[in-house]
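A lone chain, given as structure tokens: the form predicted on its own.
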Amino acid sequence: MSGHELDSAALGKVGMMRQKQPDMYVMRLKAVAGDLTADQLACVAVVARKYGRGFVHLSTRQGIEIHYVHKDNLETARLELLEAGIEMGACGPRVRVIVACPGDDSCRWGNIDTKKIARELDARYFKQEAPSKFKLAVTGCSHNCTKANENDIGIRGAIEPKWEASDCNDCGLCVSLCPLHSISRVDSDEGFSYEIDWESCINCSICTSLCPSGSWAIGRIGYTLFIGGTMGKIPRLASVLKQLVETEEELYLLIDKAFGYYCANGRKKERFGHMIDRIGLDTVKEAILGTE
């Protein structure tokens, strides 16, 4: 490997990618959960004007890229960004920046604190080496705005609804509103009831959020954990590892086991999902869940 190639590999670890134009680079900036302050954005604008061509590119993973930075200016530009608290992102076979939606902070549908989880995942995994690129996403509910099932590991807010008979006015709105038609009205000698088909329920919050009488309450709340999603050349939607993880402790434990299993068994440049298909989903799930 030449010296230039060695330099490019090292720069890739800190989010600097060589462009097709000679001596020009892209600077990929880190924005955990897509968040930057107004002052940080102002700094990005200054750096883009001074060292780039006065524009930025918004990436599909909530990040910012500054293009057309000459190799001689990379370190100076990086230090100016760092003064504003802006770190570099990541490229190559390692954990990328964690993406997240607003979650329960401001979204009416959000079930979980997505930003807190994203920051914790960033602290634990960002830039860790892996067989291939590794992406994590956190989404607050089943609207799935950050596409949890398109990432190597995806976390989605989940609720398990509970029907309270005493509050129900039998309007039937939940039957028509349920996106998976998992709720049905059942008549019996004792009267009526509303029941859920747990096989089809995706643990969204439609029934608990929109029930006019409040008869659909939150029974349990937690996280649906996905593994093995990827887009790219060979797309694969993620598989559910566990439908309802109830605690953050268990969530991080399972993610740690999943990432460790991938690092131990994945081949070079093989995405997590493609490794799962090669080994077998049942085998992978048993290895991760078997020692909970």
Given for the second form:
Amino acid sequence: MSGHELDSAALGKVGMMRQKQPDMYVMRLKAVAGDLTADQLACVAVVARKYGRGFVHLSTRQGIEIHYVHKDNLETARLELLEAGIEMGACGPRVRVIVACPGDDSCRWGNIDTKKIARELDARYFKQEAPSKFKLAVTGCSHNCTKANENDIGIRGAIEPKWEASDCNDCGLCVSLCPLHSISRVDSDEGFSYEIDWESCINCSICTSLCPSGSWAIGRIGYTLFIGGTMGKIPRLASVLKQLVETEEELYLLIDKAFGYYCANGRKKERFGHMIDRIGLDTVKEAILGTE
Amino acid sequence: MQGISCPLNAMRVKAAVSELERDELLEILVDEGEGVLRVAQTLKDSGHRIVKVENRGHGVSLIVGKSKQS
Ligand code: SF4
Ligand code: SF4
Ligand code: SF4
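Now that you have shown the form predicted on its own, what about the form predicted in complex with its partner chain?
Every chain and every other molecule in the complex is listed next, the one we just looked at coming first.
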């Protein structure tokens, strides 16, 4: 390996990417869950003017990149950013910056505190080495704005609705609202009831949010955990590892196991999802869930 | 049943419902999917009542009324 290659592998680790122009680099900044303060943005503007060409590029993963930074200025620029609390992102075969939607902080559909989970995942996994790049995303509900199923690990806020007869005025709205047509009205000797086909329900919270009389209550709330999603050259949507994980502890435990399994079994440059296809989803799921 | 029956967007629905008398009902016809979702959301936010919802094949009919309190 030449000196230069070594150099760029080391720089990739700290979020600096070589451009095609000689000696020019991209600085990839870290914004967990896509959040930066106004003061941090002001600092980015200063650094982009001083060391770049006065513009930034927004990546598809909620990141800000400063382009055209000369290699001699990388360290100075990095330190200036760090003073404003902005760390560098990551490139190469390791865990990338965690992306997340606003979740229950400000979105009416949010089922979970996406930002808190993103910060926790950041503390646990950011920059950890892996066979290939490793992306994690947290999305507050089945609207799936941060595309949980396009990530190596995806976490999606989930609720399990429960019908309560008492206040239901039999209006039928929920039947029309459910995007998967999972709700149906059932007549019986005791009267009517509304029931869910659990096979098709995507735990989205539309029924619980919009039932006018509050008859769709939240029975259970938690996370749907996806593994093995990737876009890129060979796209593969993620598979569900577990439909409803009820506690944060269990969530992190399962992610630990999934990541550990990938690190132990993934071939060099092989994405998690492609490893799953090679080994077989059932085998992988069993290995991760088996000793739960 | 009093009122009109035609496709309206959420804001027009809201305006129309707030003009109803206390016991009047209004039937509105909206598109499936996003259409009914938006209207249901607006009605819930403004506290109005949904009495009956039926899928008519070519759209969804909602019979709505003013909230009991107002
Ligand atoms: S995924 Fe759900 S909670 Fe997150 S921004 Fe989209 S709609 Fe809101
Ligand atoms: S939307 Fe609510 S009140 Fe209307 S039928 Fe469904 S559960 Fe009952
Ligand atoms: S949670 Fe969503 S998919 Fe499941 S029944 Fe309710 S509206 Fe339908």
